[in-house]
Structure formats: C-alpha cells, structure tokens
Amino acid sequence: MWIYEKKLQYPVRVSTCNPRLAKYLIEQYGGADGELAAALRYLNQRYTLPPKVIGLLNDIGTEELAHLEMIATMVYKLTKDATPEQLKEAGLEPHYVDHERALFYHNAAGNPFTATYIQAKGDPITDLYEDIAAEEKARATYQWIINMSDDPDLNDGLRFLREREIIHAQRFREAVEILKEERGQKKIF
C-alpha cells in the first residue's frame, strides 16, 4: 500500500527552455536504465526474494517512481515553452509528431520502452548483482546529463538523483552480504 503525497521528492527547477536538454533527459524516462525501468524491475523481483530484503526493493521500487515523476516534471518544465521549431532543432520532431508534448516512455534515441529492459533471474543474489548494475549505470548515465547540461538549478536535481543511485547500489550490496550470510548458514530442521 503506498500513501501519496503531492509534492516532488526533491524540487525541480530549470533555469531556461532547452529541449535539447530535455531529449537527454527522456533517456532517464523510458531507455532501458531509466527511472521506470528500475521500478518495474525491483517492484517485480521482490516476489522471488526472502523476506529479510523484500522490504529494501519495495521501498527502492517506490522511490524510482518518486524519481519518474521527477524525470517527468524535469522534461516538461524544458519543454514547455519551446516552440515546434526548437523542439525540432534538439532532434524531438518524431516525437511532437506522434506526442505533441505529452510524455511518452521511450529512450534518448526515440526507442519506446520494453519489458526486455527489465530483469529477474529468480536467483536473488543474482537478481541483487544485477540491480547494483542497474543502479551504476543510472548513476553513470545521470553524471553524463550533467556533463552536456549548462543549467545549474536543472543540475542540482539531477545531482539529488545521482546521489540518490548511489545510495541504492550501497543497500543492494548490503542485501547481498546478508544474503550470502544466511546461505553460508548451516539449517537445522
């Protein structure tokens, strides 16, 4: 059960319109190590895993969406009041053709999201490994939007994100040393 509240997790600012800026950040959207990616992933995986870490992928899963809607506000905030010819200049001109400016879950490259993007072995240390390389490269691909960003309130959202996947790959890691304990551990029936 999740209680929503209406407010953004962290605040999101933009300096100035920038759709080029804001294709970037669609990759965080709908591209494979996106925000909504990483949710579906841990929302999905927590079936398979032993109750002493269900709880870390419930809460990590809820906070990736917290983080779409960041992405989400982000996009259209750099985007609202482009005109068609600026949004066609940033490389957006297929997708205002079949969106206009409403959201539309694909990559950076105009990819549509798929469910190949999403994971689950069924081994939960295996599936705990691929998380943490879920988190790096969001981590990776979030310092790589700063690298091309020239807007430091657009920036310091981005840096709360950042950081955000850094925290995340940490617990994942502390899953998977409990979970090699409790294997290592002898089972008396």
The other form holds:
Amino acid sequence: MWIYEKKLQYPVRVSTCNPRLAKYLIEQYGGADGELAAALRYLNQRYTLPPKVIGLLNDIGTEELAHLEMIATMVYKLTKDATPEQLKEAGLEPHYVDHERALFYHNAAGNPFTATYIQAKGDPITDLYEDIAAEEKARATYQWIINMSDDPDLNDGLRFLREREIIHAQRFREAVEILKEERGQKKIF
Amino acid sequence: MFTTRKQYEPYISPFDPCPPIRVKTYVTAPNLYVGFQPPNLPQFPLREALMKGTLWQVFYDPYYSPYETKGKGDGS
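Form predicted together with the partner chain, following the form predicted on its own:
And the full complex, kicking off with our chain again.
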C-alpha cells in the first residue's frame, strides 16, 4: 500500500501562459519514456526480480508516480485558462475536441498510451538494462523539452526531474552490479 | 578539464540547404563515470539537496537550455 502526502515532490511554477509547452510536456505524461510508463514498468517488474533489488524498484516506481503528478500539474497550469483560440494556436485543437482541457495519457504526437511501451522479461539483467535505458531516454527527453521551453520557472522543475533520472539510472546500474555478485572481490575481467 | 558536455564537428557539405551547425554537443551524465557509489562521498546540505534533486555532489549535473544561457547552446 501507499501513504499519500498531499504535496508535490518539488514546487511547480509556471511563469508564462504558453499552452504549447503543455503539448511537449504531455510526452512525459503518456509517452513511451514518460513517467507513467516508468512507474508501471518498475512497479510491475519488481515482483519477479531477486529480493536484493526489489526494494529499489519499489522506491523508484513510487517516485515516478510523484513525478507524474508534477507533470500533470505543469500541464494543467499551462492549459487551464487558455482560450480555445490559444489552444488552437498551440496545435492542441485535436486534444480539445476529444478531451476539452482534461489531461489524457498520450504522447506529444497524440498517440494514446499503450502497455507495449514497457516490458517485463523475467530475466533480471534484461529488465534492469531496460530500466537503465528508460531513465537515460527520460533524461534526454527532459533536455529536449528544456531546449524547446523559454519558461525559466518551468525549466527549473524540469531540471529537478532530469536530475532524478540521473540518480535513478545510477541506482539501476548499481543494481546490476549487485546481481553480478562480484563486488569488492578485486578481480579484473 | 573534465566536463559532462562533449562536442564533435559533423561533416559540412558545400551543398547543405540550411546554415550549418558546426559543433554538435551531447551529454555524458556523471552516472556513467562513478560505477558502484563508493562510501563517504561529499554531500549537499539537506535543504539544498531537496531542491537540487540529489544529496550527492558528484551526481549533480544541471542542464540549461541554449535559450536560458543566451545562445551558448551546449546545455551546460
């Protein structure tokens, strides 16, 4: 079970009314390397990994839900007061027609979220390597969104999320080292 | 000097349709260099760590957009 804390992991500030940024950010909401995909991937894989690394996937998967909530807040703030005309200018009219201002799990191109974005192979090294790749892809995606965004307050939040991806990748790499069971043995391969 | 921003110069054709980007950059984040984290690494003060996204100085590698850094363009 989870205990919910009614606050965000990092404060979300948005300084400009720019619904176009919401279109980019939705990639991290319902995209292949987004926070939803990450959370579902880790929280599902954790059952069939060796006990030594289950806790790590549990913790990181949980944190991804907190990131999902931050992205949702950013998208909501960027779109809640935008007029249909502004949403049209931002290229969000297909979204508006289908969802009005509601959030939905799809990527920046409008493709709906699918479980085929994630995998659970049951082979621990395979699954952890996928997780490392997922974190690096999410880190790169944050860089590209920061490049496209001219909102310094929003970028501040995105920088925090990107830093967390670096840490998660580091911990997954360490999980691989734990499973290799050769740590501290001073062997050279 | 060590940096997590790497550069390379792609081939520029005399017939390229757009003004060429002569130097391309990419990021090699610090997690690539540390391996299994050794004990007793330097930490940020706790409040600062909460805002930076990491407790560990060695992993802190903030990324800025070219727009924010006034056209520097390499994300550092």
